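Here you get one chain, nothing else, as structure tokens; it is the form predicted on its own.
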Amino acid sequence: MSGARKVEERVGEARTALVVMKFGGTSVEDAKAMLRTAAIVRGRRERGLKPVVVVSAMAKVTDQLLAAGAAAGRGDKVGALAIAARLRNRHLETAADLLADDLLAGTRTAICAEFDALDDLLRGIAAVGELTPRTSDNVVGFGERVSSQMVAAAFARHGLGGAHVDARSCIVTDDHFGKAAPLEAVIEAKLTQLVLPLVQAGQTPVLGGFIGATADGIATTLGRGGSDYTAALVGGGLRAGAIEIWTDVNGIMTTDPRICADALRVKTISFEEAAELAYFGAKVLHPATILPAVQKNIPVWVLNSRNAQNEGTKITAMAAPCASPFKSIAVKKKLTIIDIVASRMLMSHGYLKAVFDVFDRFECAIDMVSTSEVSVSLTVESHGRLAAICTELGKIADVKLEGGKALICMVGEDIRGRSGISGRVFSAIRHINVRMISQGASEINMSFMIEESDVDEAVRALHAEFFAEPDPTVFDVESRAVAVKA
């Protein structure tokens, strides 16, 4: 066998055993959580797997960085630097709890260097009195830049071969600051060049999630929740055997356990179903996480770092057969219905295009659309741009807003092909006013709009109707039985 062929086979073996593990903010929120993360990674290595780790910023750090940037943008240099000082102290205290003397000095130096750079950046923003999207991306990325260095040092201390990799050197994006689009072919080449050799050498690479850079090295971010996206991009680029999203819940649930105490863990779900749930309010994973994994047919696991023995939820390309019509109920709140009425123009050529062009110009996503003979009703997230959007729409139609709405999304395989489902759904919530309905546009999604104040009651009624006798092959019925006995 030629030397080149042997190298190719070794690379293939490394990729098959490779597992990308993403740990969210609560999984790295303090020294105790980071040590728990190290133990989970050790367990994977002991099973012969080769982890690549992606970490978020420590819990709440991103919000505080946003606050610091906003303060600096208002010219409040003192307030911005005070927030940065508190973050510096928190990271230094965590490093002291986490590391022994031989690694602490170097990590302290690295942390201080990062926060010195942040302080300089905040002073510059305050002097100018303006926070641009480009500068905001730079500010908010410091959380992942620091947390990834700390976690890599912790792994090194505990014999896991931790090796820090600056994600900005691998996750190459366009310059759409705030929600940059990844350049996947370039990312794959960078990962193969910078990360794969570390894996082959027996080390554990650690990257910060959420952050990237343009080809010119300008810092960008993938948008809120983008650490999941980073994990999927790394998994896809390295053609990993699996991607694991470690959170603080046991996986994807049949609904929010805070609403229904008897919510069940979903054992397995399809990529398509998980993407629908993620987009329509399920907070367990980022919607874009699904895409790179689907393209490479890489299974994604959603797991709990505080309960590592739990099997979690496996997300695969195809849905498993399920006797229950629905897999989960998601809720998306803080929505507004916009009614657009133009009786003489609705059927005229180009009218609907003109309406949707307005939303395109404001980069405003639409969740649901319904049309009648003289009007178009659609739903969007409630935000500060609505006034400007309505002003533009007012040039071509009469516009009316209804805020305080919520979208209930019920996801399951082949809903369209099951007779009687709509009757059961709306019978279960017959005492609740439904404002808009979307059924038939998707085979796996039935959605409708209600008042936010009715959400909990609607979800409980629907959960009782459709998950009273769940399919044990798809849902964790055993846990419900144990809870009842207790």
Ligand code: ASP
Second form
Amino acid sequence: MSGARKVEERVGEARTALVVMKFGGTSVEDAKAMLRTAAIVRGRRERGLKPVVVVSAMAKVTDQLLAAGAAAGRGDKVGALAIAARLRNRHLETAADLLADDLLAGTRTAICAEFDALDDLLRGIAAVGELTPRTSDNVVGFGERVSSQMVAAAFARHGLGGAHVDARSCIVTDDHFGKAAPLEAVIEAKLTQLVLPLVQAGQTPVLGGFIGATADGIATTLGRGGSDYTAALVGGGLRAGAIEIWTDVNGIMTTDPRICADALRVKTISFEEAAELAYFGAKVLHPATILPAVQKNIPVWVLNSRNAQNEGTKITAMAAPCASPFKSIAVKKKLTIIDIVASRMLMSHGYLKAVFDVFDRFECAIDMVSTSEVSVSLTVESHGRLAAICTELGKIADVKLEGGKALICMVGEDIRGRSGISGRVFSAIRHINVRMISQGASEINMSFMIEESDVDEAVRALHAEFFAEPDPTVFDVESRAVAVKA
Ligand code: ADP
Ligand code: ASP
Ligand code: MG
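The form predicted in complex with the ligand is what I need now, so please give it after the form predicted on its own.
Now the complete complex, all chains and molecules, led by this one.
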């Protein structure tokens, strides 16, 4: 073994040339996008880097798989199989556009085998008339199973040494279907055994994001948007020099460019700020992505696969000093406020615990809490379990639900210790009814609840107030939102 290799393999050493590149749904949405992806990977290899690639399902495929699973669960076999047939055709057509040579035959066979298995699964679900979380994970995982095989074949065709690795063999998780927790030590061992040798042999391993399996081989998923998380797990497990999240916008922007066309690229942002943004709704990054990267101190970049020359956003341990108090405004929609009025116990000792225990039992995360002497207001994502939660809470309190709410979260390290910021925030949106306010314990966010219908107006007003004169060291004043999703 050469001296250099010995150094590279020392436990704990960052493999600086190894870069994990994750391409989201729009970056693999059709043959053209997959070829752009191949060109970006080629560029990295030509610079002497060693890419490990993680891909999402082709754009919108996960939603369609969920719809197929739901149809089957209702006993609608015909509807479910029709969705699967459309997906099969889309993948076969894309493969035909992508692979005009002998690689096509093998890839077609692989795609058909996957879709045959999906059809069987949907028939089984329709026969039983019930979709369990476990079978749902099996169904939704097909998108990444197929896209990763197609991208690996495209990389092989284009001389990039594409080698497909079934993510279910590496990303080992618990059995919390729908949002499984990764077992990081096991994942690290599997990646070292199955992926690292391919990198060392000069190949480009390609894994599907989002999907994993339990130690017993039962398919799981990491939750919606989970391919970012896979990238961070792979980067952390292989001690990569960098993790790149390739998407359809120039980086982390000052707000969602779909809401505010003036959004600017944020050049650098801290791990803490990015985690806060992701948690409070900025879809550009999955909330769990940051942790494995922080633990190993691996820089994360967010980049635009449609504008690969752009510098993107660098997420680093420390925030750069910034003249503007906020870095970005996140929006989380489809929230419900639950007002709980203590009927008998009047906030007696143990009352709040009893309330929170109910949410805990239903595994329902709470975004915001405010309390008064006799009442507690909480905000949660609107979902099917709310009715059952209310029934339980009704045993100890009077409960009122109000749906259609949204959370606006303003994030920035530079609000710590500054005065007058909340005055500016609330005067910018003085015409909008604000329901709940919280300045997070982390001191780097300021959040409040409004009606969903007021979101666009509020975000634009806040953006105009805080990003009219952006600090050019932190914000790319030249750039404007480039790609807005179709
Ligand atoms: P991918 O499929 O590549 O994972 P996503 O759709 O999950 O992409 O995330 C990218 C989208 O996130 C963008 O198209 C944009 O509309 C949205 N977004 C929301 N908030 C932000 C933000 N602060 N910065 C950039 N994009 C954002
Ligand atoms: N395809 C999955 C989703 O749409 C995972 C991802 O794209 O990150 O949620
Ligand atoms: Mg995403």
